[in-house]
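Single chain ahead, written as structure tokens, the form predicted on its own.
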Amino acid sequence: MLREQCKVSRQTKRDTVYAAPMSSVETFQFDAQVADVFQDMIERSVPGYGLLLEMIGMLVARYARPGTNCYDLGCSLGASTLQIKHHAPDSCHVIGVDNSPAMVERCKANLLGDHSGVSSEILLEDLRETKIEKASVVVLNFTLQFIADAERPDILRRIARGLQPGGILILAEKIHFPDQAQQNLMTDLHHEFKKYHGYSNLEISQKRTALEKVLQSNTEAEHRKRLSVAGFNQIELCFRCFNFTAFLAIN
């Protein structure tokens, strides 16, 4: 029962954003068109996404502390936000942040039916401006990769400073590999995953083009170094499926 409660609304449209040939593929953005199909898009595009959400809930249950704040930075439709709300102590306060008006609107609507005892608020805000304070859990669920590489260290430092001792950051990211053969294999496997879930070669190609300028991936080593420099004491790779990963960084 709890697992069903943690899901966002199933009344979602099938993703056909890139189904028709485009004379010019525009840069990907989280606009209303994407927000309308985002649940279907991410479930069919990110291997292990459902398992990752369950893992977030499990980690929240272990690390969230009474009377603290829990942040979902880049909350989109609220899937991670709901996992936090359903697994944190009732005295926690959950803060979801997204800079897309369409995502914030739909996230608020998805949370209306939630009746957990944990209070929450959803902010239309650039996470680079979000003040992290009295936090026990921070989630960046495929969010940091859309921020300019040069700005990532400062974001992670602010998160580390805002976390209480023993607090955690859950950082999920698409990565790339320094070995080209491994990179080619993981890319091919990811594309096969998308085909398995009904995407055509055209859709895969056009979306890849749309993402090229806005999604900048790092290697596992680069993530580990950046988290360490930011001040995290323990960094564990706790999830990987093809080229999608999640790090558990403990303050």
Ligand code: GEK
The other form holds:
Amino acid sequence: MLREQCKVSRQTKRDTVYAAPMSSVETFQFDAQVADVFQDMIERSVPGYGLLLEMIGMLVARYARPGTNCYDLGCSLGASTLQIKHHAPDSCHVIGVDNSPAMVERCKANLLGDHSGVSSEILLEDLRETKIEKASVVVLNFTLQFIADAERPDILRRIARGLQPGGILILAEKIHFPDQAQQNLMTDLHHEFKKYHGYSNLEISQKRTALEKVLQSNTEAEHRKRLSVAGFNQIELCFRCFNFTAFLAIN
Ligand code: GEK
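Could the form predicted together with this ligand be given as well, to go with the form predicted on its own?
Whole complex next, starting from this chain.
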């Protein structure tokens, strides 16, 4: 299997959203300003993002079944959507979903240049409303963490129900650790990663404040329990770097 290009566009605009001092930091939103720089933002903020995209491609090649649907929930600019399209059998249909109009508009434009044989559609929709049916692959690549904690079990249950036997959910999430010393160390290392990629202390701290109300993380144990209760038969941690993880959940 050839390694496919995972970037959604060649030209990426540098993220400077939190570079200047702000008198008050607004709650983070996936608006046009963020969508314009999102590729650069996620690549410099999420350790292993590129590797995760490759892993999504690899897992799709293994688990996507002919004639089924593959979902990318919280598709943003379409990076994971493209990985699915490039690695699924031609008779699959790919459905990307995002509730940010700015993301959906850019995602559709990014997909226009893709000429893989797999059909696709991008829906401007709240994933809590998305009907999952006849699915062999569902991807939640750093999206569930933006949904209210109490609503997560029901979403996972609906995904498990919509997946065929042997189908998979790829769930990537920022997590936290019950042990405070470990939590502090992993947070520090993540901040070091961001500094290594050119973010200033001010940018790191303002972005952190902006995300506080919208990104609520779980522990690995909470994820495992919830996936199991939702009905998944096998749950594997298939990636972890600092406080960023991915689970492969098999139906
Ligand atoms: C990638 N998966 O590049 N319904 C639909 N979309 C939502 C909802 C919701 N309720 N809440 C948030 N989103 C992508 C990266 S980013 C991750 C995903 C990040 C969307 C939101 O608009 C955003 O585009 C995406 O979920 C999360 O592989 O920013 O860390």
